[in-house]
Structure formats: structure tokens, C-alpha cells
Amino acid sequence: MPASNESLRSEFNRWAEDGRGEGMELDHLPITLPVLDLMQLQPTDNVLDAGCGAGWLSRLLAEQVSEGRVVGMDISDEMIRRARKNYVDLAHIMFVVGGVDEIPWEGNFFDKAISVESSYYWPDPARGLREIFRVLREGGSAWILINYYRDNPHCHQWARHYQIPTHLLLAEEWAQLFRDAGFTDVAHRRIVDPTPAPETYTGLWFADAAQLRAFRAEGALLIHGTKR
């Protein structure tokens, strides 16, 4: 494993360990739902799930493709198990441990790609295109969403708290990643969270209460793309 995918490897299986896998559906529900709805699932659709964690979203993915496959991939071999280990009772999804640089799948094979919360840590975020654009069969769709983007101010100041690498680009460098990896009709738009703020914010992540309404307001980064 390359020593970019061993940094995120330990960092995530970090999180694991601190019980972060399962409270990212708390986190992430509100801005996730909607991007669901746009993707407009069919019931047999081979979907991945690229950033996995511990598998809210495969579970979520797993209730509208429920005569298709849900592939649950992440870098952290502990989010994996723990993955697993929720989900057991679930037939059509599969957990499996790997990284966008090099997806352990065969190439045409998913209908609909998507990755929440988890591209601006790729190490190499164009090759990670790429192989999604490898494994997706013809027509299929790539779908990301991120909180973390250069158009957004109110989230510049999370970089100092990462432990690992990260990229923030602005939405239409993004959309350029996808058009050369191979994408068409690609296009970007605003998920904007509706949860409300507290009065008073005690976080590490932003400077006070006001901030967070005004990063919730900006709304997270979408960005799609179909291959033709």
C-alpha cells in the first residue's frame, strides 16, 4: 500500500476506533438525502459507495436497490469491520477494503457511483476519478458531495485540524477532474443543510455559532457526471 493510503489508512481506522464511522449519518443525513432523491435509484442498480465508513449510507443505498448490489469501499480496514458487523443481515451489500486509486472491481459494472465526505482526502483525486469512471458501465453516473470546497470560506479553517493531507479545490476545478477523467454533462450545485444552528457553539470547528449558520447557508458542494 502506498504511504499516502497508509496515512489515511491509520488516521480513519483512528476514527474507527473513536466511534466516528457511526455518527457521520447524524452529521451527514440532512445534505445526503436529497442527493439520493437527484440520483433517482432503480431498484437494480449496482451502486458504489466510495468512502464507506461504517455503512450508513450502504444501508440507506442498499432500501431503494433492493433487487441490485450495494459495494461499500473504504480505505480503513476498521471501518470495514465494523461495516460488516452492522449490516450482516443485509444480503446485497458487500464491504470490501480498498481505495479509489485502485478499486478491487471490475471495470462496467456499476450503474451509480457515489462518495460523501471522503474525495477531498484522495490522495490523488484525478486518478480517483478515473477508476470510478472505470468500474461505472455505460451511462452510469458518479455523484460527490463535499463540505470541504474552496467556494465555501466558512470551512478554510478546518485544515489546520487535519492529521492527513487534503485538497480544497474550488467547485469547478472539481467539475475539470471530472470532465478529464472521461465525464459528460457534468454540472455542480449547492446542497444547502437545513439543520438548524445552536445559540452557542462550543466546537472545534468553527469560530462560533454565527460561522456555523453562515457555512450551513453556503451548503455542501455537489458535483456529477454521467459516462457516455
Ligand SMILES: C[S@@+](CC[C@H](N)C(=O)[O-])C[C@H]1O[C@@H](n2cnc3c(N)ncnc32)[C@H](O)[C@@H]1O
Second form
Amino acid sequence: MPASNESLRSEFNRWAEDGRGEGMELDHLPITLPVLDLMQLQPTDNVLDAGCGAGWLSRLLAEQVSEGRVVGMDISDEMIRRARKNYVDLAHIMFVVGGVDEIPWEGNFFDKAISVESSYYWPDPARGLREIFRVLREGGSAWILINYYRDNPHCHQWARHYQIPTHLLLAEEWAQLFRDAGFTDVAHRRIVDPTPAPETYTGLWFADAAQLRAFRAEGALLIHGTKR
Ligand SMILES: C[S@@+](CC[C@H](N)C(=O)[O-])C[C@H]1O[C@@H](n2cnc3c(N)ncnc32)[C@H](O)[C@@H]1O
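Now that you have shown the form predicted on its own, what about the form predicted in complex with the named molecule?
Following is the full complex, with the preceding chain placed first.
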């Protein structure tokens, strides 16, 4: 395994051990639900959840694709161990350890691929997108949702807190990576988080409640494209 993947794995294993895998559902659910609507999931769809963390989104997807299959994949074996423990009850979910640079799955299998708050950590996003393109079948689509992107000035300070390298790209740069990977009908849009901001903010990621409000008003970035 390349050294960059090894350091991702140990960093996110630490996150998993601190319970942050499960905790992310609270922050990411409000921006993910509108994406699930846009994806127009069909009951027979096979879906890849790339960088699935502790598995909450794979579980939601599995409820919608009752006759298909959901594969949650993550570079962190500890996230995957927890995902398996959290969601043993649905037969058509499977969790696998793997990196997007070499997705451990056959080509032309998935109808949809989604990745939430993961792609800016990928050591080589261009390669990850090419791999997602490979595992999608013709007519399949990829949906990438991120909160950390250059067009939103209210997240740039996060760089100070990351222990691993990240990519702070413009929306249009992500769209170009999609096109370079072979996707067509590439588009991007903002997904605004409707959660009311608290009166005061004392956390690590924002200067104050006003900045958190401004960040949420900008919205998350969704990029999507189709394999034709
Ligand atoms: C911020 S968490 C988000 C997890 C989940 N999608 C969620 O919304 O709760 C980012 C996840 O991406 C995974 N990840 C990072 N780089 C990856 C890569 N190259 N391949 C697969 N997973 C990766 C991490 O291990 C981590 O679980």
C-alpha cells in the first residue's frame, strides 16, 4: 500500500476509535438527503458508497435499493469494522476495506456511486474518479459531495487542523477532473444546509457563530456526472 494510503488509514482509524465515524451522521445528513433525491435511486440499483466511514449512509441507501446491492468502501479498516458491527441486519449491504485509487470491485457493476465528505482527502483525486468511472456501468452516475472547497472562503481555515494532506479545489476544477475521467453531463451545484446555526459557537472549525452561519449559507458542493 502506498505510504499516503497508510497515513490516511491510521488517521481515520484514530477518528473511528474516537467515535467520529458515527458522529458525522449528524453533520452530513442534512446535506446528503437532497442528494439522495437528485440521484433518483431505483430499487434494483447497485450503489457504491466511497469513503463510507461508519456506514450510516450505506444503511440509508440500502433502504432505498431493496432489490439491489450497496457496497460501502473505506480505506480505514476500523471504520469498516464499526460499519459491519452497526449494520449487520441488512443482507444486501456489504462493507469492504479499500482505497478509491484501486477499488476492489469488478468494472461496469454499479448504477450509482456516491461519496460524502471524502474526496478532498484522496491522495490522487483524478485517479479515484477514473476508478469510480471504471466500476460504473454505462448510464451510471457519480455524485460527490464536499464541504471543503475553494469557492467557500468560510472553510479555508480547516487546513490548519488537518493532520493529513488535503485538496482545496474550485468547483470548476472538480468538474474538470470528472470530465478528464470520462464523465459526461458534468455539473455542479450548492446544497445548502438548512440547520439553524447556534447563537454561540465554541468549537474548533469556525471563528464564531457568524462564520458558521456564513459557511452554511454558502452550502456544500455537489459535483455529478454520467458514464455514457
Ligand atoms: C470525513 S469522513 C466521511 C465519512 C462518511 N462518508 C460520512 O459522511 O460520515 C471521510 C472518510 O473517507 C475515507 N477515505 C479517505 N480517503 C480515502 C480513500 N482514498 N479511499 C477510501 N476512503 C477514503 C476516510 O477513511 C473516512 O472514513
